[in-house]
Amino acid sequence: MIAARSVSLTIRGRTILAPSDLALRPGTVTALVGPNGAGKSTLLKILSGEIRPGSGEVAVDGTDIRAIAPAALARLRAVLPQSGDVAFAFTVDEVVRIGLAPGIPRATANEIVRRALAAVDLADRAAQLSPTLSGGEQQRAHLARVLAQLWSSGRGDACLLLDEPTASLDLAHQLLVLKLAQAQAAAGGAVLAVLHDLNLAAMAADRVVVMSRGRIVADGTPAQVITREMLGAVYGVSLGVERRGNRVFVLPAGMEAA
């Protein structure tokens, strides 16, 4: 599990991220969800350590996250960033054998490779030069290097965080990301997930965190937490919500400003 606790950071006197507590649960998915500037990269950046935070502190299993070596800490957890830009030519076999734990067998190596490039629909492409693909499908790539990272690691419950994973996706792999993360929770790893769909961040999460500002305003279950009130407060729009069930649905008909 990784927790944070009244972590914080400022940057030439302005509050980037208020004092927050946030509490990765192993077997769930977490959405963070809010708009634009409202600190949820940072946070994702503190948890996964690789900011540190102004005041407060990170720990992985109950460790200050500041006392595990970075080898350590890379079989705790995996982090999509936003971007993964790659400087040079590598192949889409290569990018994501950067993610691979160093010393295991090559046939190890191998099989993990491949089933991570199938698991994001890049089986055929492993081949071809990254800087050729789409920023879709350079962004699965990243996710499969994520993924050979995750399996390689020898903890099928590392966390696994995700910062914006599905923002050039289109609907299709959209939908193959997230039951990608429900599958990394359900074998026992806590997720946590950048998302600015609130619909995909209903469907996929367990919990949903918003922030607006630079504070956690609102934390339950989507059910709970996305309501016509707090898209109101937090995003400034005023749309339908709708349930079904234990579903929780927004609705973009009618749109206006609040």
Given for the second form:
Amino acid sequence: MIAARSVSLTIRGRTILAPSDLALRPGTVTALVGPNGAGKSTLLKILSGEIRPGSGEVAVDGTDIRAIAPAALARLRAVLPQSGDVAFAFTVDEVVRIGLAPGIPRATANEIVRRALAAVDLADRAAQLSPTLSGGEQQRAHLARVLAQLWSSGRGDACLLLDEPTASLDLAHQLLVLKLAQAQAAAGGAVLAVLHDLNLAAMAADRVVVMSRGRIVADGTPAQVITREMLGAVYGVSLGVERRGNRVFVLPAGMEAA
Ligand code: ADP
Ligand code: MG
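With the form predicted on its own in hand, show me what the form predicted together with adenosine-5'-diphosphate (ADP) looks like.
Full complex below, order starting with the chain above.
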């Protein structure tokens, strides 16, 4: 489990993240949502150990993240950054291999890479140069790298942190990515995904955390959090929210009375 306690970040006098608490629960997909600049990526980077908070601490399975060696941390949690362009002429296969834990046998490594590429629907692209992939395909190649990291980590229940993993994907591949996130949670991992599509978040996440202006302003089930009031207060939009049982979805503008 990854837990941030009272983490904050101020850069050149500007509070990017006010003191915030967030514990990612094993077996749970948490969607982190909020407007551009709300501090989502900053909080995710603090949780992953990529950046140090100005105050507060992050613990992984109860151990301060600063005390965990990089190789050990790589087995505890995998991270898909918001933009993962590879400028170098790596093949897709080489990009995925970057994720592999060191020292695993060649046959096992090959099998994990094959499975990871198949999981993101790029089984036939292993030899293609990464820069020649479409934007969405590149994103999936990076996700395959993250899966290779998870699947070679030696533990099935590693944490998974995804920053806008569906941003440039078509509808079918958005659903595929969220299924992979759910699979990691079903295996016991704590999963955090920054998402903009609230309907996708409501569909795929057990828990939705909303950030606005550097603060966590709501935290609960999709039905608790995704409300007309929240959409107005956080996004400044006037949109309807429909409920069907315990499911919730945001309606397109003008559809409120439908
Ligand atoms: P988002 O919710 O869109 O992911 P970010 O966490 O990336 O937002 O950024 C939150 C705010 O902090 C933004 O306004 C961004 O410009 C600012 N910010 C983030 N990192 C830095 C930095 N290193 N220096 C200055 N401003 C930063
Ligand atoms: Mg971001």
